[in-house]
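Presented below, as structure tokens, is a lone chain in the form predicted on its own.
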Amino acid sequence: MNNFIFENSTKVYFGKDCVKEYLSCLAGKHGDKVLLAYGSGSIKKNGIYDEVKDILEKAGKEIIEFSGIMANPTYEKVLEGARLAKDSKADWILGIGGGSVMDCCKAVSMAAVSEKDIWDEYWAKPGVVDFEPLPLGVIVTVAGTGSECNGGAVITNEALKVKTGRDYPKCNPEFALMDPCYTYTVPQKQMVSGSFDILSHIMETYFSEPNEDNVSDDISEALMRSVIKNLRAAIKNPKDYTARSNLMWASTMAENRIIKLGKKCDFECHQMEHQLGAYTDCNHGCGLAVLHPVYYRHIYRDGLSKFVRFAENVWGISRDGKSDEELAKAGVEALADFIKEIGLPTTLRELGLESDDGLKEIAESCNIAPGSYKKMTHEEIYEIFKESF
């Protein structure tokens, strides 16, 4: 394995009844006025909102109301919340969602008590935190993009049409309070691209050297068995709590750093996925799903023995006389049938592209991830586009 060091400050509750039991002990600790972020309100039709409020209340804490947070929180919403935060004088801040409400409390903590002007100082380009964010704890209710146990926030500056990713430590939530049952009311489409979501943060990282053996490569190989099996469970059965315990948790490994000890990781997709979000503003999972396949039939030969394992130990794909590349190859496919098999799209025009015409801007517009098997440029991210339209 590579050399590495390992940090994560979060302290998670995980399972069932865990905000009733542990948030007032929590909130306990922190100051009189809390900043409540959420998203567009479906924590108030569950009844989520009504059992956090009450909570906080009898621990005799002052809500601050930062709603209405998107799917692809903008650098507009980020800048709102930290204006609310500075003049509420707000003491910490509490995000109620998936990760779209995580990461936008992660900005918002930083741009409540910095003076910079933190998209150019830390999204535009990597940046040094020197100083202390807002104390942050998060209540999650999608199981998706882990964002609960690191400092990573995506972000998208609408005017630059930049949707830009950064992990700062010191922004990981103080904690993370996680009950599958919070799941159950989430719509079945977005349970499912929330969950390849999972699957493609996982993904990310086993396609990457090192190729030899090592930790990480296997905890990503039952990581993904799981995810696979899990989701088809749930998909089944919307309230089965180990099939959700199970996806929820899964999301949490993938993204809180251990199964990238060691590992260069390639998020070229992701990249491209986010630059696709910047100007369309498709759902996350759903862009994900068209372009993996894709992606992977240009690299699957760079990284034959990696996608070779893939196929076996992932998919338990015989080799049954198939050469290694045939074998390979057969991994990529398994993975497309299974994006069909849970109903998510397998083509831009399915996102709601109608025409092609933008795809080159797009493509020009993209960061090349330096840890894919193949050295990608902006004229084959163009080709994997256009296969994908």
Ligand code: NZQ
Given for the second form:
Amino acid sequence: MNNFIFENSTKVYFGKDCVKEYLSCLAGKHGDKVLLAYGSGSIKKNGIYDEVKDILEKAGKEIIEFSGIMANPTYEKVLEGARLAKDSKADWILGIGGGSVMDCCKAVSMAAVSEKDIWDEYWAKPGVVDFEPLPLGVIVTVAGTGSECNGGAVITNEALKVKTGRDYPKCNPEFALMDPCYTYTVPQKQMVSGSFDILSHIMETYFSEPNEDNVSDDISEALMRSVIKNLRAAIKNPKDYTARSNLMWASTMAENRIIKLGKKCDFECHQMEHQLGAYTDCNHGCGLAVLHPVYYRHIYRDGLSKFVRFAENVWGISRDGKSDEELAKAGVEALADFIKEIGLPTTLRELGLESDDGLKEIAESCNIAPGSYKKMTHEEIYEIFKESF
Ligand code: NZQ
Ligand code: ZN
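The form predicted in complex with ligand NZQ is what I need now, so please give it after the form predicted on its own.
Complete assembly follows, chain above in first position.
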């Protein structure tokens, strides 16, 4: 295995009723003024908002509301949250939602303290966080990004047409409350796209060097099988606690740095999806679903042994006289079939793109990931976009 250092500072409280049981005590450890951050209002419909507000009020907290965080949060929204936190002298932030809320809160936790333009200093390029961001706690309401257990925050700069993520360990939430029952109300389309995001994070890690036997790849195979099985179960019965809890924890496991230890990681598909998102505001998991099979048809020959393992160990495809190449290809096609089965889009057209005119510009704006089995060029990314159209 390659050398690594591992740390994850987020304390997780997982399971049914964890918010009722622990939030009051956790709030007691922080100051009186809390910036309560959330999205477009799902938490008001499903009762989570009332439950949390009641606990915070009983704990004597003054609540400053920061609402309307959109999917694919923008830098403008981060600045709005930072102004609110500064003006109200908020002591800490409590984010309730999915990746968009959590990511926005992490950036706000920095911008509320730093005097610098945090886009220029920390998102346009990697920076050094030499200060303490505002403390952040999160309540997760949808499985997918795993943002609750890392310092990653993906922010869209609309003016520059750039969507980019950075992972600063100082932005790891101090605590994450994860009640799988909170995800029961997630619309099926979002549940499926979030689950595909989990699968994507695992694949982007698994399909990279080293190829020699390592613990990470074995864990990844188990996680991928679990996501496939439990997503099928949750589609059948959205209130299947076992399925929802497995999806929720798989989401964390995929992005809490554990499976990345000693791995190069690819994440080229994420680079491509992020720029598609910057130009079209498409849903993250849906964008990934369109791109992954096409990307893998381009690279599987360069990572043949791992794609063979994927076919056999994740999809249970038997060799039956197939060559390595045939077996590897069968694994990629099993992935493509699964995407259709769970009802995700398979073309950029289905994602809402009306014309392929802008694809070259989007392709040229994508970063080239250094860990891919096959180093992409902007021309090849353009080919992938055209084939995905
Ligand atoms: O706006 P609200 O009311 O929160 O509604 C959300 C939103 O409409 C809804 N939702 C969430 N929980 C719900 C619910 N609806 C009903 N009941 C519930 N319990 O679901 C919709 C999507 O939420 P969002 O937070 O946007 O989804 P997701 O968790 O997929 O986050 C996507 C964002 O995270 C970034 C993506 O690029 C995208 O911007 N990512 C963050 C990563 C990270 N920090 O590590 C890694 C990922 O690769 C990803 O790039
Ligand atoms: Zn993702």
